[in-house]
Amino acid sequence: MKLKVYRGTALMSESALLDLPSGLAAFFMDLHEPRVPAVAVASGPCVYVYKNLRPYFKFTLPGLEVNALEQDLWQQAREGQIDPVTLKEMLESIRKKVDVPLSVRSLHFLSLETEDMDDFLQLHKQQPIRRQTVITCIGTLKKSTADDDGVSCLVIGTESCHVYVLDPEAFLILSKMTLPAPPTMMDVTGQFDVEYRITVACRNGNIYVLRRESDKPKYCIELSSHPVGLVRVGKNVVVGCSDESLQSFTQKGKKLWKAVLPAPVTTMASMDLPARGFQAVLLGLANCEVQLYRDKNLLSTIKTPDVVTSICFGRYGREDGTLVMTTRKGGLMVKILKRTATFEDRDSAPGPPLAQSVRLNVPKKTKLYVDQTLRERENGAAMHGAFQMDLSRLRLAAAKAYVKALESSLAPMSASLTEPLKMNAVVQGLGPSFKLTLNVQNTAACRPVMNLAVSFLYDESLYRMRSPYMRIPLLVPGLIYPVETFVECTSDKGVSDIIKVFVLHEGKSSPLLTAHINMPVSEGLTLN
């Protein structure tokens, strides 16, 4: 529990911390010269300032409040009302009943054994229970100005689901919010006196969105997985989560992109550029490697000796372009950007090909365009119908074509895709007995068809059939089936009459296939 200096790569000052350190974040604290930076480490419920390298202020957060059954348990203790094993008892029953968690002396004291408990209460009796939470992440706000040495505030998350704005000089709390669930990281950005944003990840795996007005989180973005990285890059909001995934999102929740990581994300930092106006994420994954990403398109990859666990991009010493990293075993990396370095999108990222977002080179106007674009404007309604009267000819072709091919029933085919069928008939004799031949043929590709039956449609005062229903094998595919029956002339007025056929299956009253035979009076006759 240290807090290191360095000037470029060696140790400069070397300070102890009194407990485990939760955040770090350096800010100018006034407007004093020279313009030195104050360092905050947030460190349990406390935050410890330093100044020219040395403790310089403490702040300690607000005491939450007690559960008075407990002060009133306690209370008794001190008085000898009660012994340690009825405390515990006591203790044990109000801390699954109560809405206010009970402190960590309580805590502490149900976790021990029976012989510890009586030395525990002589010890701790005599002092006031307090009960106060712990910060778990911390920023940096802007006061009134935007500039690089501008005065800055502190923004800290602590567990008990709450984040204060303290300021800079008095150490004062400016503004608390409450939060639904403990935050674990933050991004913050604009300033305090005129406008702020503070998006907050927190520990039920949603991101919050705080605004200046309000104390309680304006927008929320609900994720599929438990974000482990958070960053803001212009209006929107990039979240590594831990499904291996690199998401995007707008301020109000609407969900940009996502796109799917290599391995597990340690950290996550962002790299801007103003010079350059570039904008990107920097990840560090799990595989040992540091990943560059602008959207969702893989600019640059850093291998890495060691997982990098913490990441940041900014100016060190004279360079505005420096990325400092720390490893899982201790290590402290320092890469500094080429000057020439320029940045292009791959191909094989995941996603749209990179051509289509170029924009076409659209030609200009002409004025035979803006001329046209005149006439349709101002004569819209007679276009429009003229266009439907010519849909309403052309429907009626279409309609009176397929008439006259119903009527005509030249080759008949089936319009079924899944049972394609092709009939042709033959009608043979000189009369008054003639023979019907129907030729049916599967055209399928490889599919047999099965079950289909023929039905026979006439004038029953002039004609008499044999077999008016016939049930037709299985159809194999390429292969012609004729189909006979014989149909007797009634009438002896020497006229003919058209006779309907009709294909389908047995027990279906839809049929797949039609058509007409015009009977003859005379030798010759065939099928129209």
Contents of the next structure:
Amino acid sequence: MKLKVYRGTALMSESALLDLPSGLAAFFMDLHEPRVPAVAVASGPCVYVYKNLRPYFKFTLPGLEVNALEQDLWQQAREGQIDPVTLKEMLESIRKKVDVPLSVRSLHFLSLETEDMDDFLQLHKQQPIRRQTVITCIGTLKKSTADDDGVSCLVIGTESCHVYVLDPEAFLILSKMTLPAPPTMMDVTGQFDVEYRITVACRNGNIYVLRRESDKPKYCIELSSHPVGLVRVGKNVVVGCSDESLQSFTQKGKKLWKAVLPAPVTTMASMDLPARGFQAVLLGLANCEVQLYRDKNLLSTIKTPDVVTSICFGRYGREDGTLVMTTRKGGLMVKILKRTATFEDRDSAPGPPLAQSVRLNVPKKTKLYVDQTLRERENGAAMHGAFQMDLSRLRLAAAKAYVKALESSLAPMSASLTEPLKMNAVVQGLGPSFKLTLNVQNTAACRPVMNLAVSFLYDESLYRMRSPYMRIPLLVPGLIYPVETFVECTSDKGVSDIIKVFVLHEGKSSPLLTAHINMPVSEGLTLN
Amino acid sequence: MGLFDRLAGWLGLKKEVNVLCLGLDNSGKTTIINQLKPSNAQAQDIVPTIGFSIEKFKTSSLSFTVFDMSGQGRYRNLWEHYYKEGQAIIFVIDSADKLRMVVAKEELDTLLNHSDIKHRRIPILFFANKMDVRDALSSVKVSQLLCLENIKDKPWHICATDALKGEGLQEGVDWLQDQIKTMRT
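Pass me the form predicted in complex with the partner chain as well; I've looked at the form predicted on its own already.
Below is the whole assembly, all chains and molecules, this chain first.
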């Protein structure tokens, strides 16, 4: 256990500590020139103050009230009126029923084996018994000016649920406040002589706000999970919780926002750059990252080689924006903020995209539109019914036509399984003589089709055909067979008609497929 | 050097050169410039420069006008306004400040990448200052930390100096003078 002081990149001094430290604070304790700050180290019930790298002063918190019965018992033991076994029994009974707890010495005595009791009693019975509390957290509070080098008071939180404010010069207790639970962390703002706020996170998972001239907390913030870090940003409190969240509250306890973190919080600190008017919160996370949040927006992430256990941002040597971090394995890292660094808000909160708020140039509503909308609103059900009925009718008509086409093989596609055929027709020429080409294809996978014929049906007063009936050769699957014939238009009145083409199977009267050819108007003149 | 220049030299009319003196705060810029001035014009107390100050001194053939810029963080954005006028740069480094060597490198990189400097073949003289301090880095180490070997398109030179005693300054100024002369001819 050592107190180490670094300067630049080198260790400057080391002093051994007597007990495990629970907190550390640097402060100015007097106005003497040159201004030398002091370092206060809290351990056990004492605050050790170091100045000029040497121990300077030790302050011990006042002892707590001792149980009168316990005191009597030890008095009797000292005078030899009771033996250790009786003392133990009596102490046990006090421990169980009385509300003032036993001293550390009595508790230690109770934990001993019978043979060791006598030695312990002989060793300790001459000293009076005392009950001491333990410091859990420490902070500083400016005395009367807000200057950077103003004199500061020490603020101490103890296991006995008290918060003390100490005078920096005489180390008198200026103020004593009581909390409902032992404090674990605190953040102090303001000046002792003017007005101040002590925000304390307690072991019962609540945060209390203490004010001047009140020895009880004024406001209480109840958290859903235990606080791990506590920082004040402006008038709000930002808390890192053990459920991997970062929450912000007003000092009256109203919740402002909550951000979900990628890993559990290990430590928190505020990042304050008054020259730029920048305030943010630094969070050390268990996944070896340090994240910087302004409000609930993540601004920056620093990857670290190890889990960061404590963070401090401020002036180090001549650099104002320095971030000092310690890691779990005992490393010390220093990062300096670039002069040209900019912090841009990346709003990570899922919400409507920016484009959504751009106003569209919607034209004004016309009277027709309004009337139509009104009509639709009033007769909505009827209109829907009429539409659905028409749609059903349309579907029925389509289905009927399809069935009819299938039944009479009117389509140019044959659906029969034994002779699947496809046909299209092409008419070439200007007239009066046209060339008619039928492309017939067998669409079966491997089976050829035989014994097919083509027959034409037409108005004989209009057209004359060279061969109105033709046989089709064997159709090999996949190949397209062109079947050609010539049609002559006998009319010169500029009319046209439909020629129907049937593909037939020999020995069957119903066609396999049918095609209707819309003949073009004959534009040429017959040479008679 | 033409005949006229030599004549001007005899007559005491020396060529004027504008030099920028840059570097972090507390690196010793003002102390160095103070040492280069004639002994009767030297100031006794050196205080942190605010904004900048203009100093003049002469060498055997040139008359230097030095813009001694303040190195404090809040004044460093003034530097770039003087890049255009500067015909040479003196960059001072506190060799004993290992922690802020990264800051010096950052400022040097910003300087070298500035549009007024980037495409000019402007000589840069580095003073690795405060060699008298016990834990000071050597000039070789300083040039490694600042990655000076990456400066390919500009003549540069690094000198280990102790501005309080004035050691090493003359060597650097001589180099600078030679560079400016070769640049002109």
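Residue numbers count along the first chain shown, from 1. What you are looking at is a predicted structure, and each value in this text was computed from that prediction instead of being measured. The term rigid core refers to the maximal set of C-alpha atoms that superpose within 1.5 Å between the two forms.
Asker: Does superposing the core leave Lys435 with a CA shift of 2 Å or more between the two forms?
Answerer: Shift of 2 Å or more: yes.
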